[in-house]
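Shown here is one chain on its own, the form predicted alone, set out as structure tokens.
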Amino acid sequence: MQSTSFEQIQERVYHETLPNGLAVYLLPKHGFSKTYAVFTTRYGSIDSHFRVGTQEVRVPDGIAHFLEHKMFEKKDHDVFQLFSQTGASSNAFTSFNRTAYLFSSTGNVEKNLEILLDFVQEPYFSEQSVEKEKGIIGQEIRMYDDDPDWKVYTNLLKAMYQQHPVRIEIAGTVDSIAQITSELLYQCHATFYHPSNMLLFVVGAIDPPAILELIRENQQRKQFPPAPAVERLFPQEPAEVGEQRIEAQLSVGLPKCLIGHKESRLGLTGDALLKQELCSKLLLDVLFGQGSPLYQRLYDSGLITETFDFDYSAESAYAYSVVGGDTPDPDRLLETIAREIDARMAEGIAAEEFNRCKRKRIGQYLRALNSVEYIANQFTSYKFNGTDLFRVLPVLEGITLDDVNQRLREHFRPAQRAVSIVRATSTGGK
């Protein structure tokens, strides 16, 4: 067993890599009760053409959410029943990227990785159960359709990507999930739950020696195949946003309005990626944040509510940043935001706002870590992109105002941007 000491923060991260290919990390939080796992897998609702050996595969939109939803249910048992009688609280979750399964508890923590470890690594699906969820989910596409704060983003990402998986919803559609057999989802799984796909983060109450015993010896009682040897398949993206501006009715009382700007420097991983996420989140910050004069501008007019927030969302193939809310007039907020975009990117940044900023966001990161919750969710996402979550702090301190106006320079062009809006429908509801 390896570990790593991040000083700065005072944190010391335990791994290894199992013979079988299983990342294992594991950290110790003194004077913590509750511990903290995730079990994640680096496949999510993008990855829905690949190439394993010789073979194409092409397999229905929302398959690695179906399957993440199938993963509870076993032919005797249900996890969460299992859970439950140890009294940990268990959850999983799927993103364009990845699905992770988790638990916390504050006791019993050998006895839920073991649940943990041998659920995920034990499908059981039959064509009964699987048409059974079909209903399931399919309500659940349902609800989401019409969830306005659901639909007024999704539709954003249907404007800016022409081609790209990322503009489909995660859940798929009734149609796609209709396709899905048994042995779809037990080609999936042998494809993308092979442990060397995989990484296990523990962290709180632990002793890494004896957690990392435990996961040794469960692993060592599998027997796996050979990794196999899978290329992600995906369209060529346009540089161009698809549609600059996408329009949807539902019942609402305020509409909804989210700007988009496609990023156009791709292709980053490591370091660079996470110095590029991270000189993004303070840009939005500066420009956006609640501390900014046009924030104060916006509210104060009343074209702006409480709902009004910002993102940026980077991975190597994809990134976009997000800003808008609920607002009376979203063509006024338009262009009120597109007029501040222009005369920042002639004026520039200030370097008192920009100090400002950037205390603040190492002040919110360092409160963070804190959160067994937030560690976990994030040391993954970070560890997949090949960087670290310990490392948000020097590469934050080390960005500088030049950095961020070049970011202000080259993220937000006018032909990358498009706009999502959902307004009430004519008759006031549904």
Second form
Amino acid sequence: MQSTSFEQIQERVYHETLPNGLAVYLLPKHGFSKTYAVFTTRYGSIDSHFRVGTQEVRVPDGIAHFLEHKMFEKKDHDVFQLFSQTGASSNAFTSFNRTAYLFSSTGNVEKNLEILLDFVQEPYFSEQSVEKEKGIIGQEIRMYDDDPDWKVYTNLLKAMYQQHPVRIEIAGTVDSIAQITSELLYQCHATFYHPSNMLLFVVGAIDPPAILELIRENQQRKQFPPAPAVERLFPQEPAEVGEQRIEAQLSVGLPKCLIGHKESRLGLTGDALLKQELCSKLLLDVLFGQGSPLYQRLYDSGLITETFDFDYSAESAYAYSVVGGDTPDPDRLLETIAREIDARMAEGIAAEEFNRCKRKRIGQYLRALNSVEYIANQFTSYKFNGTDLFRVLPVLEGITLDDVNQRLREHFRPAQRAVSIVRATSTGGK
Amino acid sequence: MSVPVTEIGFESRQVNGIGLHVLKTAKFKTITLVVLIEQALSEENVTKTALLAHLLKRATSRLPDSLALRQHLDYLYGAVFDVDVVKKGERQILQLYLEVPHEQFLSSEERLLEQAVQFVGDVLTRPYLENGAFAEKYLAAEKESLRKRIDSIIDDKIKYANQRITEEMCKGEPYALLVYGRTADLPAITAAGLYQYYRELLAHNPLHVFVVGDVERDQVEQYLARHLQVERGEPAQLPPTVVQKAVGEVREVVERLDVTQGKLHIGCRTQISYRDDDYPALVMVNGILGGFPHSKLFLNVREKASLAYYAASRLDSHKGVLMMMAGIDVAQYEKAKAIMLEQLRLVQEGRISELEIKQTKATLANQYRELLDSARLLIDFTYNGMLSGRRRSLGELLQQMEEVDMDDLTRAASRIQIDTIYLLRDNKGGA
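Could you output the structure for the form predicted together with the partner chain, given that the previous block was the form predicted alone?
Everything in the complex follows now, all chains and molecules, and the chain you saw is the first one.
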């Protein structure tokens, strides 16, 4: 077992890769009552076209999420019931590129860890239970259909990406999930849930050597075939956005408007990807944060509300920034922001703004480390991208004003811009 | 070195007529300050209090506009700051929240704690004023912000349905009010009138300051005495939340909106609140009924009948209102309703297994212990006890829940009465 100490933030991470390939990371949190464990596979909604050995496979949209749901049901019991008996709360989520299973508990950590490892590694599906799940997930999809914040965001991705499956909704559609069978679920599980494709992170009230021993023993008891040779197949994605503008109607109080910029600087991994993410977030904060003159101008003119926000998503194969929120006048908001971006690209940003936002980011990072959920999920996400959550401070400290000004010039190209708007239906309201 | 906290040990005392509650712990990398000002939820004051939350966070005399204020917070290492209103029973709580990093993790000495207390003092006691009242320009802008916020509750259909059933069910009771107020009240609110109202609130209403982090109590007290000075009179006696209410016939309300999923909410009165002896049993009842993935609603509406993605129940501990809810296909309305009502009936008849009791006790105990790892939840737990007039320690509450038996469950459950059944549905199809 190796360990790495991060002095400035007073944390120590323990690590071991087991003989079957499973990467295990443990972080004891002094004084904490709860333990949070997350068992994650590099497999998400975008992995619907792949090659295993010589066989090329296409599976229905939404199958990774469907599989996540079905992992909880076993032949003679339901996994939620097991966790409830120990008092743990458990859950799972599927994103574009990973599926995570988790529990949190203030006791019985050993028992809960065994349940977690076993249920994720021992699939059981029947045609009957697969059919039943279609009703439940159908309602989940409809719930999101009625959510205007979700709609405006997913529509933006549809506009930006022409081919890449990040444009497809994680849960799929009622039609696509209708094609899912237990056989397909078994196939996806065998392909993507091999230990060498997974990471286990445990954080909280734990004794690392004892926990690691338990995990080792659990894994030794199980037989795994050699890791399958999996090649994920993605279509060629053009650099430009597919549509510059996409609109939808739902019942909302105010229109919603998001502006996306599709990243053209792709293919980064490790610290380079982390640096690009942190630079981009700093840049967005300088331009659009609550401490920016633009934000205050927009707020004072009534063009935005406190829902106005920004974010940057950084993956090796796709990345984008999003800025926006509720607004009474999407077109005027778009025009104002576009003008600000043009002006800023000409002038650059100032040292004062840069330093202020950097301080802010350091504080935000420290605050986030209070949350075991954040630590576990973010750590996993960064590891999958070849970097480390605990590299954030040093990388952030190394970012210069020049770096951010360079980001400003390369990120905001007009051809990379798409806009998504959701307006009220005429029949909406009481 | 700190030891794991197993009890929530705020040390309380009065400073300048303010209740100060400090919890010293080294487990967090930040220091959290929360100020809570209590107001009776009422038609007369609800919009004014909500508007105050907007105005107070807008500007102070030292930081006279939002840009200066927000940039100051950025310099305080991205301090998180918000002022908001929350509803707890028939109380509207004006809540100020500030969180700053602890200095020990920063490379420079910054006196961040004192600066944080000073900022809180600025916001509460030195707001930006013109001609001895809130500035007209900010008042006008924040009225608009509040209006947009009220209009936007329709965006979240579960919250919207919850507010609508509450309005229908509690017509004539303060509890029916949306905590953000009513747009119709906005035009009549003046800068001078609102400032006068705020002065009275600050002088007379219950006011508490909570601090959680690796801090010295004496130091916090000193800073507070220095930066937060208010003239406090006798604290006002606010009317209690009405929990006991006879239920007549069950009302059914159907509302139409452009949605694809129906929201079925069933509102019940329990006649029991946080201060009652039966409260721990009621929490258990809610857990067995719909609090968890092992609960009757989840198992029967979702897992067995495949009718919904979410099917749950929630309890307002101060008002004693229990709400069952599920997102369903409207064509399945009668079926879903029948199953949900059946689950309540089963609990009331004591058709509860030993396993259900065991699971609910275990998950509830876990849920309550987990709040020990969140500064915000530590404060919330302690304040709920103070507000209800019955303070239970965490250990006491866990012990009381552990001791709940079948008699306690059926006694608490038998007091639950269905009041209103509400369906938010699409615009299509027949009535």
